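Have a look below at one chain only, the form predicted on its own, in structure tokens format.
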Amino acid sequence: MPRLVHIAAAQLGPIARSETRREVIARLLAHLEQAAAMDCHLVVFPELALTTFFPRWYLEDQAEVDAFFEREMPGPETRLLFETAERLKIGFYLGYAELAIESGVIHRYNSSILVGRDGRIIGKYRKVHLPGHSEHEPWRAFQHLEKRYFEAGPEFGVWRAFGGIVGMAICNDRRWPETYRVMALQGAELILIGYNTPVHNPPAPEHDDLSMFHNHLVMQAGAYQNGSWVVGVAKAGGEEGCEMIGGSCIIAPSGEIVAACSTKGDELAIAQCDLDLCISYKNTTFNFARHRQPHTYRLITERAGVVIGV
């Protein structure tokens, strides 16, 4: 018996930096009642969904830069998601900036939650292939100083959620072989993933061209190589002077792309998803336990003197 799970990519056009989180939230909503109203059981949000992106400012000020974070989840702006979300018996996956206190210290991340179709959290994921530059680059046309503002989490884990095993990755996440590789390792059946991409790229601008292919060419990789459907989903359009890509999808296991939005603004591309199409693909072209040699990736390594994750 197939196991379906209806999705919507939920992209959003640019986030001004004067709008509120009461304004952007409005917005959530509206996403979340139409994909309720077309039977979706989930639904996938950008990177730091609630916010403009700030890491493309050098912010002196840390009150100013704190004021851009969440302290809880639900928070008093935040919770009529949750409540919402119970109420429509829809499920979805948010992108914001976390500040978190832990044994007394503060932690600052870019972080996603996974919440359930009863409005709970499910599981949290923290940013671990955090991109750009950690001080101040006068040159560049905008900043992008995650590595300012942001320390890198320490795993990617999987959870049990919509009939199947779920993983988060974050933007610059999807970039990367391992960060597909060591969820699918988990089993990992469906990829959820958020981000804020702009077109111009400061430091190689001869790939600007090349952006949206680039952002789909990793994407259909990773549901490829690890029989894993995979859910991007962007913040597009002109952001405070900065023009964002979009192309949100839904890509299957076999790597084809088969919902995606059409626009820069926000928008729904929906999906029917049947995770037992991962089926065939784990069990044959990428079984893991029959195919993968990982002694021999060790020694290919060690004689190379590298190591990578494998």
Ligand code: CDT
The other form holds:
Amino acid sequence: MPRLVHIAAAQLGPIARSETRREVIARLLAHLEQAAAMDCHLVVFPELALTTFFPRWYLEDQAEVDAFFEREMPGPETRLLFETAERLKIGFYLGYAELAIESGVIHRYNSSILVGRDGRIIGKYRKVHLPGHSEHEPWRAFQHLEKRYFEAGPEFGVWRAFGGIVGMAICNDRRWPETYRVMALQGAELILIGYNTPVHNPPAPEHDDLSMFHNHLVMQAGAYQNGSWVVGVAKAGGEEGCEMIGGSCIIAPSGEIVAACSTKGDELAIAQCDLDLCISYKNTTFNFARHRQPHTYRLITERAGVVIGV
Ligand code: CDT
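Structure of the form predicted in complex with this ligand, given the form predicted on its own:
So here's everything in the complex, that chain up top.
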């Protein structure tokens, strides 16, 4: 019996800074309803899916920054997402800005949650690779202040869910091979990734024309080299004067894109993902137990550490 998970990559078009949570959540609910009508089990939303991508601004007023964060999940405004998921028997991945108070100390993370078909949270992930910079850099056309507004998460985890083993990552994480490998070493068969990627990269504008190529390159390689499904979902289009790539897609363990969005707006790309397709990759070319050489990687990393400060 194949282990089929019907998945919708739920791309979002731009979210204006003035858009309220209620307005954004109405768009997410429309995606949930449409995906459920097409018999989906799981809907994957982008990174920071409840607001505009606020790290593009240098904001000096912490209260203004904190207005983009969720203090509880579900909270008063997001609760309807969870209730709808339970009613429709559809799970979701949601990226959002998390403000957590732990032992009396405030922490801010770029987070995602995985919610089951019963509307309950299965797991939470806090973004490990925070790109950009931490100080105001006025020469840029727009800022990328993730290092200012968030602290890095501690680890990559996986969760037993949807009949398989599911991992989560967020945006810049997808560019690092370790992201996929650390989860695949824990058995990941399905890796969910939301992203916000500007077309223009201020420190390296020579990469701009390759932004979509690199987006697909890293996720397709991550899928193939780890024998895992990968679902990458964008917040796309012209958001507050910043053009963001789309290209949301579902990638099979072969590395092939099997479903993709074609617009830069709110759009679903849907695929029936058979988790058993992972098996032939995990058991042959990428049989980690038989073919990996971890002792040599450790030596190489130690030597490289001397040179590049790992
Ligand atoms: N959100 C996010 O992580 N975006 C980055 C943009 C590049 S940062 C200089 C990304 O890797 O897509």
